[in-house]
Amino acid sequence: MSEIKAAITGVAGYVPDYVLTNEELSTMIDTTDEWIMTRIGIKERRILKGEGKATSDMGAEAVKRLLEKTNTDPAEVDMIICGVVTPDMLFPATANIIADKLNIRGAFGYDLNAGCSSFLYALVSASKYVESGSHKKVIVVGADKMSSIVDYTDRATCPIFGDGAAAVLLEPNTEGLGVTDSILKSDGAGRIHLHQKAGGSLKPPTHQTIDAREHYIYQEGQPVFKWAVSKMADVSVEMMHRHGITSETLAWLVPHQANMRIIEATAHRMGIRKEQVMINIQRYGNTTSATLPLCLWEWESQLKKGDNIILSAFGAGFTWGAVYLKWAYDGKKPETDR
């Protein structure tokens, strides 16, 4: 019997319409378009708006518009888990509520918190319940709501983050296809230079925590570039040796998406050129969760049946890892779906 594989068969992605420029940024804060190019990358990021508007109805978009392109009816669905760092709640699972909005009724779910590896962890975590024969539909959600814990006095971070989210369909495949190798690692000893100080169990929301303004991102800007510079091309340069990939044979990158700086040097070191790099930062920025699938949204179409594809990620925890797949269709987005 073949060995059975968890392919992405379909990918959608949304964004919210608001563009938050850089221009309208340096109004706000001490900055400039020139400052953020030069350091970050990045040109504008989308910003969710609207009361009662949250990172569940980025993502109910985003499944919503996979289930319709694959045509997939949601009574189908045997599994969500949804990727992300900035839930609707502490509780219920933002999976749970995408779901809910969507009719998906009984289906396993929960939801999976890696910083901005979030992702890539939820995508080998659901690539195995496929490969084990249980589940035969399961959806990966990668989305967050960034602009809910980012500090727009903080010059440092507000310009980095924006909000976003895609989504991927996973099924069975005996052709050689799909999720093929994975390295993930941790190492908690990071955890000190990003993190938000208050809203957990270790602090809880009080006055005093809301005035001290310890609920956004914190981020110590030098160790964070060090470790991700690091570690992420780490990481992408072993699984080209594991599988014998070249910069040849490797058609693209999919970099986490959250410093220019950080994605030129883990291509350099892989050895590839900047034409094999999925880069969307400059209109997004970092959508955390997300920006893996947005990436791979926005390529959907350039993408061929066994395609060599490493996807790339590091994040708070530290999380980082890389996954290989060997892509399983050619891409054909239809124009409704932009």
Second form
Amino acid sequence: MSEIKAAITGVAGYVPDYVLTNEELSTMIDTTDEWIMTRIGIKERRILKGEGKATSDMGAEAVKRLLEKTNTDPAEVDMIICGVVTPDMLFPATANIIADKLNIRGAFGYDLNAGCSSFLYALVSASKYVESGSHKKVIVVGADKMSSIVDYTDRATCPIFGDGAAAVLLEPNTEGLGVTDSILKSDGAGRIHLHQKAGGSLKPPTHQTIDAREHYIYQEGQPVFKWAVSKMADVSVEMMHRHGITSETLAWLVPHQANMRIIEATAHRMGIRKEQVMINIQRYGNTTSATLPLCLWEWESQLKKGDNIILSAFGAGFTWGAVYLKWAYDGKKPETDR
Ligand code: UT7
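For comparison with the form predicted alone, please write out the form predicted together with ligand UT7.
Whole complex next, starting from this chain.
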């Protein structure tokens, strides 16, 4: 029997309607559109508004659209992994909540938190179940309501993040298409530069932790930037070398959308043109676990069967990695919900 690979057979996404522009941010903090565009490259980001709205609502909408466009019955889903750093609750898993909202019963699943590399880690983890033959329809969803942990008085972090969700369906493929190789890395020493100080078992919530604003993202931008630039490029270039991929044979780089300068530096080290890079950071900002599948969703109509695609990310942990996949179908699968 030919080798089983895990192929993406559909992708769908969801972003909330509310658009938070640089102009509006400039009325909240001491910043300008010019600073944000020059230093980060973000024009606007989406924010999930509304009482009682959580990460799972966006994740469930993305998965609902995915099930519809791939004609998948919820009862057929074997497994659902949710990449997420802003779960609805500390427990149970957001994957369980999304599954419940869509009447996916009995499927194995869990959340995976690897900072901004969550989707990449989840994609590789899920692909192992498909490759083993044990699971046949596996959903990987990346979803984050970053606005729930962003301090909108901190001008160094609040322009960066946005809310969103996107999901892919993985199925077995024996034509040599799908997830082909991965390099996943972490270095926990980097956690000092990017974390949330309180709310976990180290510092459960108290009035003091709230007064000290410790339930928000804490980030030292410069070390994170330096690590991201070198590590994302290192693994992406290594992946090209491992498989003899050149700037001519690579169809697309799908980079994590954290900072336009990090994306450009990665593309430059890989020796590829900007036209080969999926970039939507201007409109969505850094949606953490959702950046990579949101790109795939947006570019789906341009993708062709057999395309060589490298996905690359860096995030809190520190975590980073690259995945090489061969795209499994031509063009766009119709969205039935729009
Ligand atoms: O997905 C992984 C998660 N995160 C990342 O990948 C983020 C990586 N880091 C970065 O993208 C960048 O470090 C930032 C965008 C966060 C910051 O850019 P930077 O070029 O590293 O700026 P900086 O922190 O060195 O700040 C430069 C100056 C400072 O002023 P002084 O001290 O030079 O007077 C800041 O106070 O810019 C100031 N500044 C701002 N000015 C206007 C910081 N934030 C703002 C702002 N508007 N929003």
